[in-house]
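There is one chain below, alone, in structure tokens, taken in the form predicted alone.
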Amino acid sequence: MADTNAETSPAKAKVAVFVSGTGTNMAALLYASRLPGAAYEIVLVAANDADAGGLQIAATEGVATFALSHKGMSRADHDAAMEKAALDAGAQYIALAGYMRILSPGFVQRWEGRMLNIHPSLLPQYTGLDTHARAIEAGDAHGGVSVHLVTEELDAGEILGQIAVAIMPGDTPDTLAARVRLAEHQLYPRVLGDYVSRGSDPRHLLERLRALALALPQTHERESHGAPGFRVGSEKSGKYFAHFSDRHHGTPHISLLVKCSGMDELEHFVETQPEAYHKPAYYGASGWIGIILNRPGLDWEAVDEWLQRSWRQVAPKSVTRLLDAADEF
């Protein structure tokens, strides 16, 4: 019998892991990726040292590897070679796991929101090196570990998850590091899995959609047929310009429903871009188009444009002037 869940479950995110040493965090990510229901797969392990132990683990486990020493190369050139290896492997995300290189600004910018790092402290405390010694010397009750997005500023990106590890009497940097490493191996796979699966998480998608919709003038949220909807105008007489649909009426789609210009436009989009649009049950007959949110490469700027366009169709002219005036500045 066919597995119907497999037909609708999202594809696993493809992740490249960059290492410089033994690769214990890489191994934790790899083995977690092989558990049932994992949201990602490791498609490449790359290192700036051909002798990095993580490469041997990956190769033994059947994962593609790439090694290139950074010695004698400019930072940008080495980054470009590492990036090419990741892209050639089909990576959509990069996870830094003990990768002891400061990345060039261009590389970081190209992977904005798609590159994660793990750091052995409770950020924003103790960025950089010698984190355990610094925590012990400061008399802190806890050390710990953080997973964060990578930005141009060292260890300063959005914190996605943390675990605090108590500092014991008599701890040395080495003894504390050993316990923190256990926490690292628990935290990184969980955070990476949660992060790459956000595109199929209705709570995350609704949160982003809500922020965009409620940023428009004189809007508010109200349920419609048990699902979130967004209206413009007063609480009493406002009109709906958007609905959020979470796999309703038997479809596999998590969708934003918005008004389009009519059935001709709706049919055109659905026919020419079926991976991005669908005709929703009931609403479709009234000229509402479904924009599929749980799909790879979703362009949130385009989603925002659809929201504004639908909002303009029902908003009073006195309200649309507010947006027009804002656009002039």
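Note that the coordinates shown come from a computational prediction; the quantities given were computed from them, not determined experimentally. Numbering follows the first chain given and starts at 1. What changes on going to the form predicted together with glycinamide ribonucleotide (GAR):
- Two rigid parts of the chain turn against one another between these two forms, and the hinge residue out of 245, 308, 82, 196 is 196.
- With both rigid parts superposed separately on C-alpha atoms, the smaller turns by 11° against the larger between these two forms.
Go ahead and give the structure of the form predicted together with glycinamide ribonucleotide (GAR), now that the form predicted alone is out.
What follows is just the one chain, with no partners and no other molecules.
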């Protein structure tokens, strides 16, 4: 069906999928990406084996493919060639789907936070190979599957989602693997879709903001006009240093409102960086600036700095004095 609302629907995230074999997870990701409203599209399927079944499925479905055997190549060179193919295809994320290669540290670092993997166990249990045999051997009640972010340590990055799969009496590694595969095909498209949408998901943005705001000394959360707000000082006499605003008063922005030094600074930021700052309704008039959170490339360290600055402006002197003294050491 044609998208009649193209202006309001966010651009789809571009994903390259790396496979080594059959590619059933790649196929699950691909077909899910063709559902209405999907958050991502697959721009490339790449393999380290030209005979990988996944390549044939992708080609038949009209998806670009790339194959390069790793044989006779250094790990870093092979990774770099695969990475180049992904970048040339415009990929913003890489989804490893049965890609049976250890990756070089430089490659992993360059894609930190943008590379996901599916692993057939309930991590942190059973990293590495033969996961189903090990779960059966141990007498576990469940095997399962995890999707996680890729970090340098094997199968150890942040777990983004899991499904447990009950082990039946008489299960062999193959029979268990077949049921885990069904769970994999449910899990991966959902987790990938949610992950690439995080930057525009108010629940996720608020969760991150809350963690930063409440990490500052003597803070607590208190609703203000129906929206989350953060105060410093006692429950009784605390003052607001931050508000969370989810597309209020007809703006498309999900934003953090913080105190800036005054109207001049506010107008300056809003004029020179309108993609990052806005003047919020009502609050703007009293020197609160809106820092837009639902935008690509948001720098959370900068958000943290704004929070700290606002906190300092509002916090009682008795608290800031202690911090100033600590800063001198």
